[in-house]
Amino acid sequence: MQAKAAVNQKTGNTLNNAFASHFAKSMFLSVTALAILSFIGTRMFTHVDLNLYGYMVGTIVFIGGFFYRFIAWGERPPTKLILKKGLKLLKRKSTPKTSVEHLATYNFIWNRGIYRWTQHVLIGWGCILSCFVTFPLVFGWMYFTMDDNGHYNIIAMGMKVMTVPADGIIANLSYNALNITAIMVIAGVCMALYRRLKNMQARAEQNFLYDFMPLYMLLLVSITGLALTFMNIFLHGAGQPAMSLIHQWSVIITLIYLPFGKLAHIPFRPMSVLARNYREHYAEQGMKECKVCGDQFVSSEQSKDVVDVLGVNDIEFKAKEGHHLAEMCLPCRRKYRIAQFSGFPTHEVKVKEANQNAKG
């Protein structure tokens, strides 16, 4: 076993030494995998739609930006620790339930209100389903052929998986899948814009480039996509070439921007499962008591990890009493910071904050 592990480690080191950085290795392997899958799916590139070439380039640039952002984020000491320990805990029995709650039903947003939950479901699932439809078409993993008898053949990875009537339910859902997701995204974006323009707290915290521009970009992509369908059905294709270019460029720019703006939390969202497993597993091992009030507020392991990570960055937050701020619960920590300015030991006052256990 030790010999096998040594061989695997040597192979891994050899592979890493072949590239200038983790980013270069990730990008090379990803593009190579896409090329192989496209080669198989298009039957040796015999079914390539050149009209989708721009989307393909935009997707590859998006992947590069995503890896650059993810690797930079993953190399930070706190993130590296969560990823390392979280990956080891993926076999927990609660992982499927946590994955559904965080990635499908968005239960973590439900506590903030049904309005915000609805807008996130519409935007999140609208974007995800759009990707599930678009990416297989762009890279040739899925395409359609038509028989003389008015039936469509659905081809996936070069194999015919289904034959459906051209005017059937499945065919119509396939034609209008992107229209349905576009309506979902438009509804969700409009809800988000309404809240951000009307809610006073949101207005105070938002700025245009980070909070509003991503929503406008999603809105542009969705509206121009629906406009293509409208022109095809009601205008008999008039103006469609120009609108097709506008839609394509809006998608490409959004894909390139996505890893570097607020929308990056969509592809980053699966990492929340690792964080949840980390918190739950070590909470079961033992909880840390606040050095001031004695309340259990976080796992002992997490408190220790916070102290260690801060130490890696040469940051020390020790109180005069000798304990670390990470060993104090959040209400006591806030009152301790106030005490440093006021001169009154507010953190020693036993009265708790009225909203300290508020959810959302």
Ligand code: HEM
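Basically, rigid core = biggest C-alpha set you can superpose within 1.5 Å across the two forms. Bear in mind that the values here come from a model prediction, so they are computed numbers and not experimental data. Residue numbers count along the first chain shown, from 1. What changes on going to the form predicted together with the named molecule:
Fitting the two forms on the rigid core leaves the C-alpha of Glu284 displaced by at least 2 angstroms between these two forms. With the core held fixed between these two forms, Pro331 has its Cα displaced by at least 2 Å.
Remark: the rigid domain rotation between these two forms, smaller part against larger, is 17°, computed from C-alpha superpositions.
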Second form
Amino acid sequence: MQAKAAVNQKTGNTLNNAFASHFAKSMFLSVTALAILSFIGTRMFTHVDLNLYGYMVGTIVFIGGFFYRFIAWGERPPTKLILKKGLKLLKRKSTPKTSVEHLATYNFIWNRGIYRWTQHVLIGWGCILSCFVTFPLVFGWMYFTMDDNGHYNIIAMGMKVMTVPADGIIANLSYNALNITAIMVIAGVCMALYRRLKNMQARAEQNFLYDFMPLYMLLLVSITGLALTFMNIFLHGAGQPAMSLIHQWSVIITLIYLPFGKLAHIPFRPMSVLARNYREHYAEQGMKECKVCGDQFVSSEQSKDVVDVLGVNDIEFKAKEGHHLAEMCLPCRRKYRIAQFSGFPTHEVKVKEANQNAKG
Amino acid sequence: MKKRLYLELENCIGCRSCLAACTQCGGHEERNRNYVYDVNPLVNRQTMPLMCLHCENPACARSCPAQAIQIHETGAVLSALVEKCIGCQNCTIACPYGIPKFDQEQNLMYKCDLCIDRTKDGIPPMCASVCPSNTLQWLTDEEIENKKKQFNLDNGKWVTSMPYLEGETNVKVNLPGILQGITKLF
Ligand code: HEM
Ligand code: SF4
Ligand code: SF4
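Having displayed the form predicted alone, please output the structure of the form predicted together with the named molecule.
Everything in the complex follows now, all chains and molecules, and the chain you saw is the first one.
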């Protein structure tokens, strides 16, 4: 048993050693996967749409930036910890519900304000739906063929899944899918920009590259996309090739920018589900009692994990009394600090903290 | 001229103007992010404010798996970025002074950001702007140095940082003389 494990570890290591880094390995595996999927989807590259070639290059550069950024991030001690423990807990019963609430319906943004929620649903779902339409087309996983009798065939991964009349509802929805999503994104981005004019908060802590650039890029992508449709329908395709280039360029820049700016939250937000599972699971396992008042304020596991993570950063907060400061509940920890300032043990007086809400 | 928040804790009269002012800062959404405590609630009326001290090596940011807590070039340790915070609450456990607050419904941490829209342009934060008792002040390093000279130094009573705090901080704290029976030399 032991020997077998050792051997496994060894072969595992040689596979890892074949690549210069995690980065090289992940990059290699994903580009290979993309190539294989496209190979199958296009029936051995017989249905490649060369107009979409730029997107393909853009996506591959994006994957490079993505792995570069996220592998560095995953190596940080607190991140690694939540990822590791959270992934093990994915089988919790609450996972599907938490995932939907956190990643699809954004209930928590609703609680921040209906305006913010509407704005995010428009931007977020607008983008997600656009990707569902665009990516399969770009990599040839999905394409359309036309029969003589005015019917379209929708072909996914090389198989015919549906035949629809060319002027039917489904066909119209699929021609217009990207127009609809573009309008969603434009509306959402306008809401975000309007909020920056109106609400000083949105203006705080922001700089051009982090805050405005993603909004302007999303706007540019959507407007040039809509302009393409407009030129097709009303201008009989005049100016279409140039606009197509601008559109392609804006999508590629957005993709490349994505891992480094505000939009980096998209691939990374699913971790909020891991964090929720981590908190729920370990809270059931056992709660930490405050060293001063005995209140249960966090799971024992998380309390220990935070102390360890701080230790890795050479931070250690030992109280004179011998315990770590993280072992006190928050009100006691605050009173303990007052006690350090005044010399009087405020935290030992059993009186609840008074009037902390500025409500008179 | 770079200025800092500077606290003279024993001046506090417990009016809670700083809490009220905090709620009005852009982005604070009418919730305050600071604290005022009774030192010995059953015996006397002495109060002291407790603020984020904007640590030079902030435990909150080090413990954040999402890198949601950014450190501004002025040294201010900012509130969680709204799109990054994943709601793990590590930061609330890590902060040695118990400063970050957490909103369960919004799944979001919020903490003092030193009113960054104001302080990045040299305007004092809301709390220091309104404090009527000079407990919270907005001073240059030179002014803080002069304050230091006014006090009887070398008696161990002026300590802006260690061992009363857990590490070096951007906010400077003056320890109270009154409570320790020492008259200040104004
Ligand atoms: C995986 C699902 C996603 C989650 C959980 C998520 C979460 C969030 C959260 C919590 C915020 C802060 C909102 C606020 O407090 O006002 C935000 C902002 C934002 N999200 Fe997402 N997001 C997701 C997907 C997306 C997608 C697909 C896009 C499309 C590009 C997107 C674009 C944005 C933009 C542009 C902002 C900034 C809004 C502003 O600055 O006012 N998000 N996101
Ligand atoms: S006092 Fe607490 S919240 Fe403020 S910077 Fe230091 S660790 Fe972070
Ligand atoms: S609660 Fe938010 S800000 Fe605090 S450590 Fe977790 S992710 Fe970071």
